[in-house]
Each structure stands twice: as C-alpha cells, then as structure tokens.
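Next up: just one chain, as structure tokens, the form predicted alone.
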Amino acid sequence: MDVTAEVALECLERMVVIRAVEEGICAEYSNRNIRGPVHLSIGQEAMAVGVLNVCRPEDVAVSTHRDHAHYLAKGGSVGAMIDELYGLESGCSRGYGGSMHLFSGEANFMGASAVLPGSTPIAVGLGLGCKLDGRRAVAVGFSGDGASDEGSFFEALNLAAVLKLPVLFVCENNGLSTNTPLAARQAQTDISAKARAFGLVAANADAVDVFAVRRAAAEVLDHVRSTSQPAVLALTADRLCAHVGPVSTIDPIDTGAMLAEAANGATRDPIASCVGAILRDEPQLRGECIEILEGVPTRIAAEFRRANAAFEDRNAVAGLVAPPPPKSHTV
C-alpha cells in the first residue's frame, strides 16, 4: 500500500458500507416494500471509493442508473438513501427518485441519469459551471462501458476538450452492456484510445485493487486541476451481480470466508483484495478489519429495519399493503 493505515481503513469501511447496503437490498426486496428496478454495484465498489476518496469535498459528481456506490462513496447519507428506496419523504430525493435517482447537495453528489449515457453530458455542464464560477472544483462524471457505445459520449468528450473544462470522465468497464460483451459491440475496445483521439489525457486501472484506482485517480485529478483540461480514467472490474434486480453471485459478507479469500491473493472481490493488502503491509490492523467486516453490516441491517418499519407505519395509516408478487415472479 502507498497510503496511511487511516486511509486504508477508510477505503475498506466505505466499500463494506456499499456492499452491506446492497446486500440489504437483496435481502429486503422480496418483501415488496422496496419497489422499482435496482442496479447493484457488487464487485465494483473499488471504482467509486478509489476515485472519490481522492476528490475534494467541493468536487461535484454525477452518476448513472448504477449509482448506489457513487452516492455513498461521495458521502451521501446511508439512512437517507435507504429511506429513498422505500419511497419515504425523508429519503435523499424526498421519496420521488428511488434507486436510480439519488441526490445529496450536502455531499455535492448532483444526482444520476438513468438514460444511457446521460451522466456524461451532464458532467460537461457541471464542469462548465465549475469553470464559470472560478472554483478549483472538478466535475466527476461516472459512466459504464455501455455509455461509450453512444454518440453523445463522444460529443461530451469533444465539447469538454474544446471548452477546456475541469471534468474527469470515469468509465466503469465491467465488460458488459446489460449482457452483451464489449468486444461484440465495439471494434476498438480500449476506452482510453477513444479519449486520446480527442487529445485527452487517459489512464487505466484494474479496479479489483482500490489502492491502484486511488493512485490512478489522484494522478489524473492533479492533471485536471493544474491544467483545467478534461481527462478520462478507464477502470475495469467484474460485476458480481445481475445487470438489474437484487441478484448477487456471491454470498453476503462472512468474516472468516473474507479473511481466507484475502489471504490467497487471487481474489476478484475488491473488498477481499483490500483486506489482503492491508494485512500484508499492516498485519497489526487485523482487529480493525474484522471490526469493519462485522460491525458495518450490523449497523446497515438496523437502518433497513428502521426504514421498513417507517414504511409500514406510514402505509398502515393509509390502509395500504404491498401486493404479493405474481406467481411467475421469482424475486
């Protein structure tokens, strides 16, 4: 690791918060109190955490339909997000946005676009706002590799380059647009090469390693701040969940299993990878790692119980109950 123990544990805790929230969604969704589509980030937590950990509080961020990790990594309230999933007025978007439209003005998380690739041109607008305000803030726009199939993705890169805007475009490449592999959709699969065609600085990182993401993000952010020129950061990781719906291909966090996976060094789980890196360099932090792995899910589960009770109490007053799922519905 090239970070302090404090930063390493902060990155681990933020990733475990994201994982625990999404595991909570998986556990609670079948109760039908959380409605609407949800797009999970299980396996991709290091992308959001690695980038946003080196951002400044005044930097602004915008996300996609898969926005849980970005909202939480930017500092959005856990409780307000969970309330939003239940459609409560105490939610971060007052219950109107749901999973795909989280917002936190306090954290400078400026929302998300469920339109592909709506976040990319929005990031250009945010970057223009930063420039016109004379601030040193950077606009960070997250998108998936599927966004780079679209013309507006290239238009956004071009306009940001022409106007010399402080924008960091982060492409989260999990290799799939819904379920179609990148190589089946694009003749040139190197996202960075597309960025360099517009004269943009571009960097790559394997997002299994949160610290590698952090290093790459710090480098390109320094470039954007010092030159007021846009840049692209292309990250690769595995999406360990379905494209949409509360379906995960991995088991909920189990401390013993996580420590064993961390020790073997061959994991593709970014949380296990982070634990492994910490314990290799700072073995005395084993107790702190265990406390995070065990304590965070317990706290998140309590938040879900609180929000679920509030949802049911509100609906009881109105005489409403969630309808049972149709027989053909397996969730």
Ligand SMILES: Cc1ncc(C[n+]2csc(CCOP(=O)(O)OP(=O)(O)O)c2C)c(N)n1
Given for the second form:
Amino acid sequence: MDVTAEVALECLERMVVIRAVEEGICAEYSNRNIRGPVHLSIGQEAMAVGVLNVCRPEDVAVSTHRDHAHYLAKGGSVGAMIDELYGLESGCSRGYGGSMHLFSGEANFMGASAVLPGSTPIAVGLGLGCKLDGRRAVAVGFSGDGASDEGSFFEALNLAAVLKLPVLFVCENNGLSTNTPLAARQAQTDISAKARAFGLVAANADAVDVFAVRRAAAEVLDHVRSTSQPAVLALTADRLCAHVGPVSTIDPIDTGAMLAEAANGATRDPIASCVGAILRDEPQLRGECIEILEGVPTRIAAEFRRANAAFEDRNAVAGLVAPPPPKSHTV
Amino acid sequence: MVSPDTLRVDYAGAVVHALKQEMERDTRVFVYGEGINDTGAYLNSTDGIAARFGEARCFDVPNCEDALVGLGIGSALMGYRPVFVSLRVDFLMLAMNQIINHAARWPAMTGYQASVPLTIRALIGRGWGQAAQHSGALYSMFANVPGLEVVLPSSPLEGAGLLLTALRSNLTTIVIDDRGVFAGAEDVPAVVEPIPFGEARVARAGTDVTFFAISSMVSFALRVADQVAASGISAEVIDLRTARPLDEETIRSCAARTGRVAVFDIGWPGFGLSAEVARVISEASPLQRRLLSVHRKDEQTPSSAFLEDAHYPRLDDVAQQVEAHFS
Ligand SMILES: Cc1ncc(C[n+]2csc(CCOP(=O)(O)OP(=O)(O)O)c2C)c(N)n1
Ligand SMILES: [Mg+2]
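Alternate state requested, the form predicted together with the ligand (shown: the form predicted alone):
After this comes the whole thing, all chains and molecules, with the earlier chain placed first.
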C-alpha cells in the first residue's frame, strides 16, 4: 500500500457504501417499489473509487447507465440516490432520472447517459468548461468498453486532443457489452493503443486493486491537470453481477467470509482485495475494517427502510398497482 | 440618409451584428464550427467575430458533428453559452444522438436541475443545384422533440432578434437559416431587441384567407398575397417565427377570423407544418370538433412510477376527453 491509513480506510469505506447500496437494491427489488432497470457495479467498485479518490471536489464527472458507483464515489448523497430509485421527489434527480440518470450539482456529478457513448462527447464539453473557467479543474468521463465500439467515442478523443482539453476518459473494461465479449466486437482490443494512436496519453490498471487504480489515476490526472491535455485510463475488472437487474453473482458482505476472502491473493472482489492489502501492511487496522464492513450495511439498510416507507406513503395517495415483474432484465 | 440608430444589413450582417452585441454583453457566449473562420464562411454570417473577440471565442473544429454537439452540451452544463454553427442542416443528422438524446433530454433527466443553453445554427442550402444532401429542411424532426426550441427567421430583422433570444434561452435552440433569406437587406436597430419565441407576427394584413408561413416562405407568401390581391382575394400573412414553441393562440384566432387557411412550409408535407396547423385548428374549433389528438405528454419521459403514470395516456382520462370533445 502506498497510501496513508486514512486514505486506505476512506477507499474501503466508499467501496463498501457502493456495495451495500447495491445489495440493498437486490434485497428490496422483489418488493416492486423500486420500479426501473438497475445496472449494478458489483466487482467494479474500485474503478470509480480509485479514480475519484484522487480527484478534487471541483472536478466534474459524467457517467453511463452503470452510474451508481460514480455518483457515490464523487460524493453524491446516499439517501437522495435511494430516494431516486424509489421515484420520490426527494431523489437526486427529483424522480425524473432513475437509476440510469443520477445527478448531483453539489458533488459536480453532472449526470449520466444511457445511450452509448453519449456522455463521452459531453465530457469533452465539460473539459472545455474547465479550461475556460481557468481553475485547473478536470473533467472525468466514465464509459464502458462497449462505448468504444461506437464511432463518436473516437470523435470525442480526437476533439479533446486537438483542442487540448483537460479530460480524463476512464474506460471501464469489464470485457462485456451486455453479454457479448470484447473480442467478438473489436479486432484491436487494446483501448490504450487506440488512444495513443489518437495522440492521447494512456495508462492501464487492473481494477481489482483500488490502490493500483488510485496510483495510475493520480499519474494521468497530474498530466491532464498540468498540461491541459486529455488522457485515457483503461481499467479492467470483472462484473460480478448481471448486466442489468438485481442479480449479484457473489454473496452479500459478511465480515467473516470477507476476512477469509481477503487472504486469497487471487480474489476478483475489489473489497476483499482492499481489506487484504490493508491487513497485510497495517494489521492494526483490523478493527476499523470490521467496523466498516459491519456498520455501513446497517446504516444503508436503514436508508432503504426510510425510502420504502416514503414510497408507501406516497402510493397510499397515488394508488399505483405494482406492475408484474419484468419477464427479463436483459433489456 | 441612414439614421444613426439603425443599420442597413442583409441577413448575414444582421446575424453578425446580434452576435457581436451579445458576445460583448455576455462573455460566456462563444462560437465554433467547421471552417468558421474561412473568408466568407457560412455565407458571411460569422465575419469579423474572431477578429473582434479572438479565436478563443470563435474557433475552427474538426468534422465530428456528434462530438461537436457534445462539446456544446458539456460546456453549457458548466454555464457557458456555446453557439455551434453547422454549414448544413443535413450535417446535423450525424449529431442526432447528442441533439435529441442528450441536449433535449439532459434537463429532464436531472429533474430540471441542469440546463443546456446551447444554440445551433444550421443552414438550408436552398437553390443553386445543391441537390438532395445539401438542401434538406428537416426542421420538423427537431420540432417534434420536447426540450428543443426551433427557430425559423424570415428576414434580417427577424434573424437578429430571434438569434438574441436563442443566445439568452436556457434551452437548446436550433436556428434554421434558409439560404432564401440571405438575399435582401433591411434596417436593423443599432441595439437589437430580443424577439420572444412563440409569438407570431402579422407580416401582411388581410381578411379573406390566412397564410401561415415560416422562414423563406414568408416572403414567398407575401408575393403570392400580392398576386392574388389582383383577383380580389385579401390574404393575411402570418410569420410563425418558431415551430417550437408554436403560437397556437394566433393560429386559432386567425383561422377563426378568416375561416380559410393556407400553410407555406419550407419542407415536405408529411408530418409537417400543415398537419400541425390543421391539428391546432381542428381541435380548437367549437363548431368542428372533428379531431382529438391522443398522445403522451409533450415532455421528456420521467422515470418515477408516479410521474410516468401521468406521462402516458390513461384509459379513463381519454374516455372522458372523448366524451367532452365530441358530445
Ligand atoms: C447506442 C446504444 N446501443 C445499444 C445500447 C444497449 N446497451 C445498453 S448497455 C449496453 C452494454 C454497454 O457495454 P459497456 O459500454 O461495456 O458498459 P457496461 O454495461 O459493460 O458497463 C448496451 C449495448 C445502448 N444503450 N445504446
Ligand atoms: Mg462493458
């Protein structure tokens, strides 16, 4: 670990917040008060957390359909996000956006697009705004590997490079677009190589290790900030959940199981990997780790209960009948 | 003698004049487009902007329309007021994802917390053998979309005032410049006043028939009106100015007064201006009541179950509407 104990615990806590919110979604979804598609980030939390942990509050970010982790890692309110999932006016997008369009003006999380690669060109415009503001802020555009099948993704890279704009394009490669593997969609699967061909600086990191992401992000961000030139950060990790819908392929956080998994050097769970790194280098932080693993999910479960009750109250007036569960979550 | 408080300018001159006025007043406004600083670019309608404000506020860009609209959206989200100049409306077809899925929808998707004050100017290459791919009007595609404003100026004076309103609007506004309006000159005030959207203008008074027209078809309608006057037909000509918002009130009242209507569109007939005018009139006329349009709300779809429920037509509501409308 090349970070202070404080930063290490901050990263762990943020990842556990994201995981606990999504586990909450999985647990609550069958009650049918959360009515809309959900794209979970389980397995991919270290991407958002590693990058945004080294960003500044004044940096601005945009995301995709899979935006929960980015919103939460940028500092978006947990309660307002959960309210948004329940379609409440108190939601972070006032009930208009839902899971795929979270927004937080205070956190400089500028929103998310669910049409590929829609937010990537917008990130370029945010970069122009940062440059015109002259405050050395940076725009961060998150996208999946699937977005880089699209032509306008590369228009955006080229435009940012030629206009010399401070944009960090974070390409989250989970190897899948829905369920189609990257190799079936792209002949050249190295996104960094393509970025370099467009004249951008590019770096890679394996995003099972949040600290490796953080290190790589700090380096490229420094370049973007000091030169006002864009860069690409290509991250790889496994999506440990379905493309869409409340389906995780790993068990909910359990402290004992997590501590055991933390000892597994080959784990693909970024939270276990983070706990493992902390306990290896700073074994005295064991108590703090356990407190996070146990405390955070409890607090977040309470947020779900509050939002669910607010939904029920609202629906006592509106009288909506719960629709039948979708036949398939794949669309 | 030209009085000092007006300028005699053609459409391009009027646009440049309004743009300079606003760029002077509001430093958040900037302009960009492909080849924008070439001599005579966009029929001279960006002449002298870079010289006056510098290339940081009037800059050339690569040929990537989708990303260029994204550039505008992102900077608009940060409070700037970008103006994207597209040499043809046809080229905007490459940017439909950003224009419709993003510029028009971003405010709604954030619960109207964010706004996208972007202006897009695009030219219709009417005439001079420009053929199919450089002469498209295509404005009704945009006018269909809630969240956008679609502006169709008919003259230099109109061009200046409507552009000023576009630059000050908090919505994404598409200003369609038909090459047909670039020819004549007109007196434009030294200090341009904004012309509000959704307020039609009487271009010619008349009593027998109302001509509703937009863009270059306004002057065409005026010439038709002059010609039919010889046969004793007194035609009123209304410049609708904006397709979205549409001045439905004026359409209804003029149609009620003259009882006869002709529509002068710059585009194709299908799903165009005449259908829209006919809908407004048929739904409103207390004598006719022959048409009721059943549709989703004229807004971008919200996510919340509560809001979504009110967005789509509801059986009981529509049944009630039908009873009220046709009984
Ligand atoms: C233009 C467009 N085409 C197709 C889709 C359907 N779609 C939604 S998510 C998705 C997968 C995208 O994969 P990727 O960009 O790698 O993101 P991930 O879901 O893996 O996070 C697809 C194809 C879409 N939203 N937009
Ligand atoms: Mg993917």
